[in-house]
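Presented as structure tokens, the chain that follows is alone, the form predicted on its own.
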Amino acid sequence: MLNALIFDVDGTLADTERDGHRVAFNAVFREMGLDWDWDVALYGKLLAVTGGKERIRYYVDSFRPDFAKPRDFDDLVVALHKAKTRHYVDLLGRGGIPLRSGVKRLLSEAREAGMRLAIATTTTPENVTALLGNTLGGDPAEWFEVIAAGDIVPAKKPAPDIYFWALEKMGLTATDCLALEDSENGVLASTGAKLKTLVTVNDYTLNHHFPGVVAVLSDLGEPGQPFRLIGGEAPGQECVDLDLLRHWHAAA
């Protein structure tokens, strides 16, 4: 029986990467006097690495061999990431990043039906709280009983550790749950934890590989604004609801 839904955040609940995190990173780089600029194409390459601090290090190592790392480089990375979070939260507060199609509708349906909800993400708890508070309203804890975020586990996605942590906190097994992801690294993490997984792609993940998932969609869809089926099957549906999630969970 399907008892819980576990959601990724960035790219799954909202298109936060291109128009949120990337914009905030660039604002901080300018603020700190760095000549770094992450355009849309470059940021797509940087998304191969999960975690903001890890992404900064990857950028310097792989794309800026001319940058002379200061002795306190690790402290600089932490400071950049902290300042980026401030810019990102400000952007959210101005309503700059809406939820993706169908997300609020499905969350509301699940909540009203008593379905247990959780978050499993590599982004910081501050980012999660800001996004959910500004899009859903109220305390995120009223919507999600567990928010597994940031550095609570050492190994980030594609490692499955964040999902194991969430399952343990909820007292559930993988067979009780369905994960919702948007990227190859996310799917590696969720399926690595033996979770059945639904994928909704975005501009950055259209060409990723998603073996073993229940379906791949363009988004969750709305009445009159149907999702596009990319992989799997969705009998007679134009938007994802609890009945369809239960169908996929049972059939997988």
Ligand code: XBP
Given for the second form:
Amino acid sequence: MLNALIFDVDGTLADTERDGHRVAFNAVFREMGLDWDWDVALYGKLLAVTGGKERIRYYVDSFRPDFAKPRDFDDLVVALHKAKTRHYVDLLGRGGIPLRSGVKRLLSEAREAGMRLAIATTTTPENVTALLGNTLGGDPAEWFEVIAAGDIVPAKKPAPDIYFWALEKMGLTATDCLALEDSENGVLASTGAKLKTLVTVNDYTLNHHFPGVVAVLSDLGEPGQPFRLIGGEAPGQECVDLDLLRHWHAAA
Ligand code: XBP
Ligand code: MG
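What does the same protein look like in the form predicted together with the named molecule, given that the last one was the form predicted on its own?
Starting with the chain above, the whole complex follows.
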């Protein structure tokens, strides 16, 4: 029985990476006088590592052997990331990033049907509150009973920890739920926690591989603006609704 939907955030609820997080990172690097510039292509490579602090460390270690790490490098990373989060929250506040096609429609249908809703994301909690506040309006807790985000777990995606944390908080087992994700790291995390998973891709994840998911779509679709089916099956449907999710959950 499908009792709950667990949503990833970045790339799934909204296309936040290229024009959101990436822009905020670059703004901070400029502010701090660093000659670091993450263009669209380089950022796509850096997305292999989840978590903004971890991504900064990965960039320095793998792409900037010339950068002489100061003794307090870890403090610098934390400071850079805090400042980046401020920039990102401001950017969201300016209405920068809308929800993806079909997201608000599906969330509203699910909430009206009494389907339990949760978030499982690598991003910082303030980012989730800002995105949801600026798109759905009101308090995110009116929509999601659990928001599992960022550093609350020791290991970020692709580790399954964030999904286990959300399941535990909701008192649910994986078989009660279906996860919605956008990336290889996200699918490794959700399927690692034994959750059936639906994927909606974006420009950064179009060529990722998604073993073991129920279907891969271009997006959740809207009436008259059908999704494109990339993998799996979707009997004669043009947009993802609760019936289709229940069909996939039962069939998988
Ligand atoms: C995506 C991530 C995050 C964001 C940046 O998370 O990996 O790190 O890229 O946000 P998900 P922070 O797809 O799980 O939502 O800088 O706050 O980490
Ligand atoms: Mg994601």
